[in-house]
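Listed next as C-alpha cells is one chain, alone, in the form predicted on its own.
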Amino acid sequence: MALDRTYRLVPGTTIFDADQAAKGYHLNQFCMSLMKAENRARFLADQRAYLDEWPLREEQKQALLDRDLNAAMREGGNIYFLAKWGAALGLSFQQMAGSMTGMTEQEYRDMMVGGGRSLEGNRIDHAVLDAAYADQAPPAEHAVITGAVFTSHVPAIGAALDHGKTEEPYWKPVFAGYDYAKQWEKDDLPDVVFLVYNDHATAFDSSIIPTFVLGTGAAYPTADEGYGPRPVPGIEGDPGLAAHIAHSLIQDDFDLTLVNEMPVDHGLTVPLSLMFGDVAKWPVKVIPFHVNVVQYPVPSGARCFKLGQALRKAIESYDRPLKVQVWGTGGMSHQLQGPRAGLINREWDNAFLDKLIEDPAGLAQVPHLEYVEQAGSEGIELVMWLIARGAMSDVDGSGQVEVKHRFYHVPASNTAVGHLVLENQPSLENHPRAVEPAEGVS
C-alpha cells in the first residue's frame, strides 16, 4: 500500500513532511543562521551576497529576495524557520501571513478580529480525496530486502585494518571469518545498506540522547573519536529512501529522530570495512540508523524486532527497484567497565545465534537483565540485531531465509566477535515484481 499523503490535498496548505524537509534543508538552515546578530547584520547589509554563501537553488534565493513566502514554502521552506528570516527583515507574523493570502496587513488583521478565516470553501474536495485513496495500490516496481548481515563492530578491528595488522597471528583468525561475506557482497551487491549501529558518545553526547535516529542526509563524514578519523571514505546516504522510511515508520507509531548531519563512528565504519575491504569509495549507499544502547532506558528486544518488521514494510513500499540489505551490528558478549570488565560468555553467545536463526520471535522476549548479566553490560548492543532479523520475510511467513555464513571468535580486543549472513528469500507469489534476491537463549 502506498504511503498516505492525502494531507497534501488540503487547499491552501503546504505540509512540511520529510520530502519538503529534504528539498528545503539548506534554505531552512540559512534561516536558522539569522538567529545570530552578526549574521543578521551581514544579511541586511547585502542580502544577495549572503544568500550566495549558501548552497541554495536560484529559485530559493529569488523567493527570498522577492519576499514571496508561498514560493519559499514550495521550495521546501517551513514557516517556523522562515519566521527567523521575517524577523530579520522586521516583519511581524501577521504581515507574513497576510502576504501569503493576498491581503494587506490591515485586511488580515481585520479578518482575524472578525473570527478568522472560515472553513467553508477551504475543505478538501471529497471527490479528489476518494480518487486519491483509490489510487493507493502497491507500486509496480519496488525495493526489496535481499539479505541481512550481523556483525560485531569492535573499534580495535578498525585499528588493525588501518595499521596493516590483519595477517598478524592475533588478528588473522578474526579477518578470515569475514572472507565469505566479502565475496558474497561482491556477488550480489546491494544498492543500499540500512545499517543499524549505536553511536559511542561521538555524534550524541549527554546534551541529547535520542532512542532511534534515522539518518536522512545526503552524506556523513567519518568521525574523529580521539585518535583522528579512520582513513576510510565518507558515507553517501540515500535521502529519498530515508525520507520514505521515516514517513512509513512514524505512521506505524515508531518515534524517530531525523538527522541530516552527523559524523559516524566505528560502529558504522568497521562493519563496512569488514564487508567491503579497503576501498576509495564505499560501493553502496548507506542509511545510518542509531539505537541508544548506552544510557538506560534502552529499547527492548521486542520493540527492536517489531521495528524491523515495520522497516520491511517501509522498504517494500518504496517505488524504486532497489536491492537493500539490513545490517545489525554490535556485541557480542563484552563488558568494558567495572570489576567484571573482560567478561565473555561463549555458551550464551552461541545460543543467541541459534535462536536468532531459529526462533527470533522468542529471542525478542529476552529481558534486559539477561543481556547484562549473561553477556555483559555492553552485550545489550545485541538488541540491535533484532531489527535486522525482524526485517526478514520468514518472520511473517511470506518467505524464508537461508543461513549463508556463521562465524564466532574470541577475542578481538575486549570482545567476542559474532558474524552471521542471512539471505532473504521472499516468495514470488507475495512479491511478483521484486528484484531477484540475492540451544536457545532463555
Second form
Amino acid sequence: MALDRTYRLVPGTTIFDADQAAKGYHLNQFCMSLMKAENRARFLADQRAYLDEWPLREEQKQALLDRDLNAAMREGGNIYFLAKWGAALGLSFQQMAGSMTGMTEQEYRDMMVGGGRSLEGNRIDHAVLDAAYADQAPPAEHAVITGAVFTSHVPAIGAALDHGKTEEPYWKPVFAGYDYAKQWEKDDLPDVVFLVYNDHATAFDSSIIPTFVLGTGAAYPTADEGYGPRPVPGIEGDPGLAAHIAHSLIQDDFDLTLVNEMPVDHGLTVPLSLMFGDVAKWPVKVIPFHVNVVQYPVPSGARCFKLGQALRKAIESYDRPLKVQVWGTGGMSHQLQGPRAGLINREWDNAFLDKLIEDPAGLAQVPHLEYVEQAGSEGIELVMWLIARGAMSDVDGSGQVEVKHRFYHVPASNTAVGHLVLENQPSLENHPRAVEPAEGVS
Ligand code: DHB
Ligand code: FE
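Having gone through the form predicted on its own, I am curious about the other one (the form predicted together with 3,4-dihydroxybenzoic acid (DHB)); can you provide its structure?
Shown next: the complete complex, the earlier chain at its head.
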C-alpha cells in the first residue's frame, strides 16, 4: 500500500478522496447547478432530460433517478454536493442520511431520538487494518525524477516567439541560451513536467489567494491576459499522478489548494515554449503548481525547499514507471513597479545560481527581505526555484545532480534571464517509502 488510505476500512463509510472526487466530478458539478432556481425548475420538470445534459455515466443518472444515495456515493457523489440535489427534491439531511441505512424514515428518526447509532458493531476490523499496514512494501515500479529546469518566464519572450522576432538582435542571444535545453529535452523527453510557476492575477484574483495550488485537472486552457490567448496548445494534465501527489503532500502537512479548472498564464506557457518550441501539441503532460508570490504573506524559501523534498517522495512513490521533470520558473532579478523599476543585480543573481547548485539548503534560509532588496520586488519569484531544487536526489544524499547547462543574460523586457538545467541521478535503492503507519493506529 503506497499511501495511507486506511480510512477505506471504516465500515459503512465512503471517504471522499481524490479518487472519489475524480469519479464523481460531473455528478457533483450537476448537483451544484441546482443551486440556481432556474436550473431546479428545469430539473424538476423533466429529471431525465436535465440529467442527459450532463456528461454523466448511466449508473450515476440511474442512482439519482432511483433516489439511491448509496449508489450515488459509490459513483463518486459527496453528501454535501448531493444535498443540493436532495434540497431540490424537498428532502432534509435527516431524510437523505436515513435513506442510506436500510431503515424507514420513522425508524431512523426514532434511532436518533434514542441516542443515535452505537459504535458497537460498527468498528474497523483491526485484523484487516493490521494486514494493510503489514503490506507497506514500496511499489515494484515507480516514477522517477529525471531532472530540473529553472528558467525565467517573461511574457515578452512569449510575444517574441509568437510574433517571429527570435532572430532580432535584441532577442537572438536570449533564445540562443535555450538551444542546449531544447536538445536535452528531445534526447530524454519526460512523460510529465511538474511545472512550478506563479499565476499573475489571471486565474486567481483578489477574491481568492491560495498559497500553493496543485492542478489536479485533465486539461487547462491558455489564458487570455488581455492581449488575447497566446497561439500555443492547451495543456494536458495528469490527474492520476496529481491526485497521488496531492494525497502524499497533504499527508506530509503541506495544505495545498487543489484546482481542477483554471486557465494558465505566461508563467506556465512561456517556459513550455522555451523548452519545446513551436509545436501543435505539447509533447508532455503538465501538472501546474502555482505559488502565491503576488500578495504578501508569500511562502518562505525554506518552506518551498521542504515542499520540493516532499514532492520527490510523492513522485517516487507513484506506482507507474513515469519520467518526471520538475521545473522552477520566474525571476531572476526584476522590479516591475515604482521608481525602482528596472532593477538588475547581476552579482546577486549569479551568487543565487551558485548557491542553488552548491548549497540549496543554505539558500533556502535567505529571507524575503533580501530577495526584495537585492533582486527587486518581483525577484521574489525566485523562491519557486527552491521547490524544483528540493526535489533533487542529492538533497538528502541519496543521489546526485549534474549541472548540464547554465545561462544568464540581461535583459528580457524588465528582467535578467536566468536558466539552469540539472540532471537528477537518483540512487534507486534508496528511494523513500511513501508512508509509515501513523503512530497509535494499530
Ligand atoms: C515581466 C516579467 C515577469 O516575470 C512577469 O511575470 C511579467 C512581466 C517583464 O519583465 O516584463
Ligand atoms: Fe512572473
